[in-house]
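To begin, one chain is listed below as structure tokens, in the form predicted on its own.
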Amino acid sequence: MRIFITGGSGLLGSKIVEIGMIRGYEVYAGYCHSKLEFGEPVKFDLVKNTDLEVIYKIEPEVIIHTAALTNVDECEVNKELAYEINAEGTRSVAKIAKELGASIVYVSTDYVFSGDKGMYKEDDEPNPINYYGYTKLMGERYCDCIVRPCVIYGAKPASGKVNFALWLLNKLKNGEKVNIVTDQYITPTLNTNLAKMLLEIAERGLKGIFHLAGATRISRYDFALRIANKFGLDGDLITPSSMEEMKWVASRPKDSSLDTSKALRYLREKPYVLDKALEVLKEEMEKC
């Protein structure tokens, strides 16, 4: 299978590239700024539509579209850029996929939901409360396979950024106190688990919407405590806080947890419960 992955140097994209290569696929990894560890690198920028022409030359059978502007506050401040990348960029990639007869798997977000109730199912009505969620929802209109994860984390930094788990571990190892909210609920998603589920969907040519998150609903605060405990670090450094105290520009959903029962029914690669995910995370970090 010939795969083109946008955002190939990102937290999720790089893991898809790595696993795809191990499985013997012909993997092309689109990147904008950061150097790639795996795959055939392809310079790619969603803001410059001329760069998209490279996809025609590759003629992929599947495009896994992970590239996006994911900084929630930046999207709120720079709405034009957010819409250009997340909505219009997705439209352009989907158009090319259609012209090539390739399938496209679009990685959206839990932030398409308001967060009023949590444990959202695929057929629940989206209602984003920030511009990031809105632009990702607009991108969904152009794709026939949509995947929604929630709070992706992994063992390595990607594109020069550390994810929540690595950020927390770095702080705790340095003996620094951190404020973590107790009133925001999520279903945190290990990038390795998500990458394997995405590749299965690509391999099987599945269509529709899939919530591919972790199988455990938990508050940010309790998630942090579980990470600290798993790595033998001092949980007393984690100070409970509230969303009201955070100096965020954009609003965040209070409960954007995702119901993964559809994935549990349809996929061979199942969403991990948190205990398993943290065990895999620890094993992967020990190998780094």
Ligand SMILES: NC(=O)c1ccc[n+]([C@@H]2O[C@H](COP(=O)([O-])OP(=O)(O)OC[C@H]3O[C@@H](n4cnc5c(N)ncnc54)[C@H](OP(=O)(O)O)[C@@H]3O)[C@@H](O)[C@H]2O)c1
Given for the second form:
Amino acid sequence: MRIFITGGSGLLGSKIVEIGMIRGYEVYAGYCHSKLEFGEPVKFDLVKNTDLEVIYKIEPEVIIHTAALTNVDECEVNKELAYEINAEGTRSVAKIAKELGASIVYVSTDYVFSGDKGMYKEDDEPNPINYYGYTKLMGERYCDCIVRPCVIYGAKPASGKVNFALWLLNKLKNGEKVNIVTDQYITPTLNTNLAKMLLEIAERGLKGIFHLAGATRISRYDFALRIANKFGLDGDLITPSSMEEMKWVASRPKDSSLDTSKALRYLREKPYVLDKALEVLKEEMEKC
Ligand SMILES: NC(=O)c1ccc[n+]([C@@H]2O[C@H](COP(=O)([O-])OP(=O)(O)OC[C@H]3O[C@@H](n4cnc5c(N)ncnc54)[C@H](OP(=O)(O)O)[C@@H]3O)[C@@H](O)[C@H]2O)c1
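Could you present the same protein in the form predicted together with this ligand, rather than the form predicted on its own shown above?
To see the whole picture, the full complex is given below, headed by that same chain.
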């Protein structure tokens, strides 16, 4: 299979590229500003669609579109850029996929939901409360296979950033105190588990909406405690806090946890419960 992964330098994309190559696929990895670790490099910029014609030369059979402006507060401040990358960029990539007869798997987000209810199913009505969620939802209009994860974490920094788990581990290892909210609920998603589920969707040519997240709903505070506990670090450094105290620019959903029962039914690669995900994370970090 010849696959093109947009966002191949990112937290999720880099893991899809890595696993895709292990499976023997011909993997092309899109990047914009950051270094790539794996894959055949393909530089392009979704801003003003610069260099997108390179995709025609690759002639991928499948495109997994993970590239996005993922900084939620930046999207709120720089709305034009967020729309250009997340909505218009997705439209352009989907148009090229159609012209090439390639299938496209679009990675959307739990932030398309308001967070009033939690444990969202695929047929629940989206109602984003911030601009990031709105632009990602607009991107969904152009794709017939949509995957929504929730709070992705993994063993390595990517795209010049550390994810929540790595940030927390660094702080705790340095003996620093952290404030973590007790009133925000999520279904955190290990990038390795998500990458395998996404590749299965690509391999089987599945269509529709899939909530591909971790199988455990948990508050961010308890998630942090579970990470500390798994890595033998001092959980007392984690101070309970509330969403109201956070100095976020954009509003965040209170409960954007996703119901993954459809994935559990349809996929061979199942969403991991948190215990298993943290075990895999630990093993991966020991190899880094
Ligand atoms: N992280 C989460 O918790 C989370 C939760 C739910 C959904 N998602 C969704 O999952 C997907 C992957 O997220 P992630 O955390 O892996 O993202 P990430 O680590 O922030 O990586 C973003 C990727 O998008 C690329 N990109 C950004 N702007 C671009 C542009 N103008 N042109 C081309 N490429 C561009 C980046 O390339 P360079 O670094 O090379 O510039 C990078 O490879 C995103 O679609 C996101 O909306 C993420």
